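Only one chain is included here, represented as structure tokens and corresponding to the form predicted alone.
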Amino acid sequence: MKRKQGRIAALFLLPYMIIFIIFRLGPSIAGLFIGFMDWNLAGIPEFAGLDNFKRLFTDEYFMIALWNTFKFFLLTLPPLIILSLLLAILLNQKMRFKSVGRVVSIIPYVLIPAVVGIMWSWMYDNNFGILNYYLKKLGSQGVPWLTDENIAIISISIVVIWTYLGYNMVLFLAGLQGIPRDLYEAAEMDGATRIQIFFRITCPMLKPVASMVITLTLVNTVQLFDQIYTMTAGGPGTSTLTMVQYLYTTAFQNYDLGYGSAIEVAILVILILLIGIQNKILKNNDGD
């Protein structure tokens, strides 16, 4: 019984992993022997060793790239966690139309991020847009929202939480109704405040899912391309470069794609080196 279970569980499984094989897999695969190559995609691919990963320490844009990439994962994650924590406690509450709220609030999560990309470049056109519309009617002259290489990475910053700030959203809601009520009943009776009780049952109650919130904007920083391409493809300059943006114009816009295949196996090796280290200083925070 338990072994036809299993073959028709398989089965189920079958197209998931056919498609996981072809178009995820497969490609992975193939693009880790590639960033072995010299490839231009014209000429037929001349095996390099190991020069193109070297190359990876020297050039000055794969470091920038970085570094963006990083700053923007500082600039998301303090908001995405807080922010989301609390309207997820406020829709948590006994209230008319939470229902609808937490519909709105997950609403930017499945919009196409291309498109969230769009709208929000016409909101923060220079000219045209209704950002600098309202704050040219309030007397200011404007913010170069997209042109300054100092505000650009913070406009796009709001973009990326405005995104996920509803789906983590649902993350930590759905842990504020795991934590047992027993919990709070008893606190309130030996008089603990609001504050106590949050600080000391509610906030300890949600590491893990804080600890999910934390991986899954890392890992959203690190694979963000659809905002950048759409809104600023970068610039200006190079204020905006992520890793997954400099991949995209090194391999099909400089059809470079054997450096481009080891810019993209160096973003798998830092992603999972920093989820280790992340989950290695959770565990060390747990044990203390």
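Under this definition, the rigid core comprises the largest set of C-alpha atoms superposing within 1.5 Å between the forms. Note that the structure is a prediction, hence the values are computed from the model and not measured. Numbering follows the first chain given and starts at 1. First, how it differs from the form predicted in complex with the partner chain.
- Once the cores line up, the CA of Ile195 ends up less than 2 angstroms apart between these two forms.
- If you fit the rigid core between these two forms, you'll see the Cα of Gln141 move by 2 angstroms or more.
- After superposing the rigid core, the Cα of Val269 is displaced by less than 2 Å between these two forms.
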Contents of the next structure:
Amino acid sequence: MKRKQGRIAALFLLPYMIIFIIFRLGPSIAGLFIGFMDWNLAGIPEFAGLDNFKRLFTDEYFMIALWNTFKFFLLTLPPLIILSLLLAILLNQKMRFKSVGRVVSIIPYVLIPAVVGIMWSWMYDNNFGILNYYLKKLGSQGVPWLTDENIAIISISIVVIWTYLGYNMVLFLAGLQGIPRDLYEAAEMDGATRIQIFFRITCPMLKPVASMVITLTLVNTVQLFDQIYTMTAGGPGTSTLTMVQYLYTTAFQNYDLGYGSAIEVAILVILILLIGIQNKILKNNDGD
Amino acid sequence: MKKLRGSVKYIVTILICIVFLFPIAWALVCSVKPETDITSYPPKWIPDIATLSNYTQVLERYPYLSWMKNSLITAVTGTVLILILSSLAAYALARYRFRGRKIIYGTIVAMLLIPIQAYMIPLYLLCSKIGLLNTYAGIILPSVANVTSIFILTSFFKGLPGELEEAARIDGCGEFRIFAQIMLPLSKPALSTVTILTFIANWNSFLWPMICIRQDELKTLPVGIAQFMGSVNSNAQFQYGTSLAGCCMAVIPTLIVFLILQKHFVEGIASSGIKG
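Could you drop in the structure for the form predicted in complex with the partner chain? We only have the form predicted alone so far.
Below: every chain and molecule of the assembly, starting with the one above.
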């Protein structure tokens, strides 16, 4: 019986596995090897040993991109946890139109990110943008949203937060609805205040969701590209250059495929390390 | 007091909705203004003259309809293929016992962590070697190696009761018929979730189609539209009206699919999120 099952399972699996191995697993493994090559699209690939990886550590642009990615993470994570939790709590209350609120807040997430970048650039425009118009009306000078080296990274972070807020809200909402009712009832019977209930029951019970949101934000930040590409393309200067933007420029505009692969490997290693560290920290906290 | 709290809730909810819809609404309003009015001061929410000239301009000056066609073909074909191949594979992983099952499932799920950015150079070399650059297949096939769908469908199939299957087997029903005529109809919720998640992912996909396609007529919508921006193409004579019109038209199909299937979308986020 088991043998027969195996044959049938193989038939069911085969079409997917062929595509999966050729277009996903294979390239992922091959990338590790190309990183050891000196490979320009025009020339013949040559073995380069660790050269590409050594170059990473002395490459000023790569370090800037790494640092910018880290800044994006720090700028977007706190709002993405706090605001989406508050939004979930609001939309979990008994009230009319809450389902409208839920649907509307996910809309930014389903829009084409490259297009979102264009829509926001229009609002951020220094001269004709509607945001500066309102700010000037309030008596401010207006903000050079995308043209100032220090501000551009914040402006793009706002767009990222706007995009993912509703998505994270759904995660928190599912978490909130998974907390057993009797926990709240028991706490109320014991005379706990609403604030106590929030910090002693709701927050600890939502820890798995929060950890999920952190992982997703990590993955999304490391992948950040589309919106930035249409808003600033990494500028002004290198102030919003991310790792993927640098990878794209290196591999597909300068056609340095060997070094590009080294950047790919670095992105992967950083991602896995960060997720590993995050899981470890959260697990240690559980032990307390 | 209670009444006051109630109305505060409504006001906050309305404000939040405004924040989420603001950029889209403003883009829509500006896309129907004549180019000279767009940059006029002060900006107006109700245009003096409403015109579709920006829309006709986009269609005339760029191969916009080809982009739209390319996006539709690649996103729909990709989604259909994902549905077929993933449900077959996920069914085998969930319902059959065979050697290597755990390793295969583990390998697939481990790839959840590896984004396309981490393997797009080898993928590019592969596609150029087998002649998939500048083809629909070059965009579609990598998207069919989808991992999220396997993850969602496997956990759904695992939850289905086994009695139906057993009864059908005793009646002499073939394995493929059990899958197609008994199990699949029971899986509509999970299949809807996969449909909406993968359609939106395919429709919005940007980086890989940009690398894979260099010919203007073969580009997908996001890649074509990105050329409107000055940051991308410094030669472009940048006009906000036309690019906003292009943006609005590109966003409509996703909005329609999303509004029809939004219930499944929300469930999909919630279930894949919590289990992940």
